[in-house]
Structure formats: C-alpha cells, structure tokens
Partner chain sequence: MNPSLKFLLAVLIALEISFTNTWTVNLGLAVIGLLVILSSRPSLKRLVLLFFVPLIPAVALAVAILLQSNAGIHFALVLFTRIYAYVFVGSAATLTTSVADLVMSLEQNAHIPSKFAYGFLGAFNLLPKIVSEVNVIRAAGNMRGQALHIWSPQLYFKAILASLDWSENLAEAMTSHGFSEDAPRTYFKQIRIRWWDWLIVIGSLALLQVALFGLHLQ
Amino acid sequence: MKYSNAWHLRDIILLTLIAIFFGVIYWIIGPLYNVLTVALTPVGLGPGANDIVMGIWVMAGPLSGYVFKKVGSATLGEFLGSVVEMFLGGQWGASTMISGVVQGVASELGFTFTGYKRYDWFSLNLSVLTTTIVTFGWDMIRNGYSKYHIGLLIALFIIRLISTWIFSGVLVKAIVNLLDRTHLMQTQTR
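In the form predicted in complex with its partner chain, present the structure of this sequence as a single chain.
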C-alpha cells in the first residue's frame, strides 16, 4: 500500500496525543527508574537501571513509525514524547529534548534501512537493533559508559537490547496487531 508523506492537521494532533499518552506513561515510570537506580547504586550498577527501563522510554518512536508509516514519523513521535515529558515536569528539563532526538533518530533508522517500504516484524526488529546501538553509543559519551570494564559494558548492552526488544519490539507489535484488527488505521492515517 502506498502512503502519503504529507502531514495534515489531523495527523499532527493524533501524533501529539499519542506522544502525550506516552509522556504521561514515562512520567509514571520516573519513580520506578529512581527506585531501581537507588537499589543498584551501592554495587556500582546504578546506570543499569537506565538500561533496564530503556525499552519503555523508546516505545513511542517505533509505534509512531509503524502507525503513521511516513518519513520522520518515528523521530517526530519520540521527540514530541520528550517535549511533553519536559513540560510535565520530568526530571531533566530542556536536555530531555536531546535524548528525544537521539532516540527518535535511532528508532527511525530501522525503517529508513528498509526504505520505508516494509512495516513488519523484520523492520521492527531492525528498529530495535538500531535503537539499542545508537542510544548505547550516546550513553558511552554522555554518561561515561565508555570507561567501564568491558564485561560490564557488554552486560549493559545485552540488558538494553533485551529491554528494547520486549517493549519496542514485542509490545509494539502486539499493540499494532490489535490496531490492525480494528481496521481503523488504513483509512484514517492516509
């Protein structure tokens, strides 16, 4: 099926609403992240909390990419999610937007590599992989991951890959399957 790449008022509102829903959900996740971090800090594994919940944080990207099937929709969805989180009073202020763009572009790449033609299990898994690699690269710079011992580094990467796969892969696919069964998206997202 051919999809239009133009954004109309209705799509923009829908994308923002979905982003807000996820923003609200991220915001609920905030405390969970903090509790996990506190629990893991004494053994020096505090940053691992970030990798454990990473999948939840990056869900808006692949979901909007899959739902809208437009160039840039994954990036925009994830970015708007971060903007919403920022104004809800998330803990990072304007810096949230940088993470939003990095995560958005990261999940977008999965769809870019398949030429925005395939929207199936394969492109979703590719998106999971690009998300994990790109966000991990960003954390190596920003959060100093690059200084860790190699064993820990590999463990963190695998944790992040699993988390991203469960939430941005399996869960997103389950949501999309439910949506497909309603037959609402094909006509309405054109």
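Throughout, rigid core stands for the largest set of C-alpha atoms superposing within 1.5 Å between the two forms. Quick caveat: nothing in here was measured; it's all calculated off a predicted structure. Residue numbers count along the first chain shown, from 1. First, how it differs from the form predicted on its own.
Relative to the superposed core, residue 9 undergoes a Cα shift of 2 Å or more between these two forms.
With the form predicted in complex with its partner chain already on screen, would you show the form predicted on its own?
Partners and other molecules omitted; one chain follows.
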C-alpha cells in the first residue's frame, strides 16, 4: 500500500488530540516517577524508576508513526506531547522538549529502517528497539548512567526494553487495532 506524506486537516486534528492526551499522561506520570524513585532508592535501584515508566513516556511517537504512516509523524507526535507536558507545568520544564525530540527521533528510526513501507509488528518492534537504545544512550549522557556499574546498566536496559515493549509496542498496537475497528482511519486519504 502506498502512503501519502501530505498532511490533511483531519490528520492535524487527530495528531493534536494524541499530543494533548499523551501530554496529560506524561504530566501525570511525573509524580509517579518521583514516588518510584523514593521507594527504590533505599535498595539502590532509584535509577530504575526512569526505566520502569519510560515505556509510558514514549507512547505518542510510535502511535503517531503507526497511525499516520508519514515521515516525521512519530517525531512530531512525541515532541508535541512533550510540549503539552511542559505547558502543564511538568517538573523538567523546557528540557522536556529536548527529551521529546530525542524520544521522537528514536521512535521514528524504527519506521525509517523499514523505508516507511511496513506498518506491522515488525516495524513497531523495531521502533521499540530503536527507542530503547537511543533513549538509553541519551540517559548515559544526560542522567549520568555512564557512571553506573555494568550489572546495574544491564538491569536498567532490560527494564526499559520491557517497559517500552509493553506500553509502546503491545499497548500501541492494541490502540491501533481499536482505531481500525472504528473505521475512523479508513476514510483518511493516505
């Protein structure tokens, strides 16, 4: 199936709704992250809180990429979700937008590697893998993960991969399947 990279008003409205919805979710997850960090720190696993919730924080990208099937849609969806989170008063302020770009590009890579021709479990799992690798690399730099012991790094990577697969893989696929059943997306010109 051939897809158009043109954006229509319906696409823009739906992308905006996805960004608002996930921006609110991202903002709500901030305090959960704080509680998890406090709970896990006494046993030396405080950094794991970030990896446990990472799959939730990156959902807008793969959902947007899979729904719109357009170059840049995963990056745009994730970035706009981060903008909404920032405007709601997210605890990381404007730096949330930098994370949104990194996470969006990471998600986009999964679709890029298939040449934007496959929108199935393979491309979604590839997006999960690229998101996990790129965001983990980003945290090596930004959050000081590079200072952690190799055993902790492996554990954090596995936790992040599982979280990202559950939320940005399985849950995103379920959402897309539900959208397909509503026939909402079938009337779109692609």
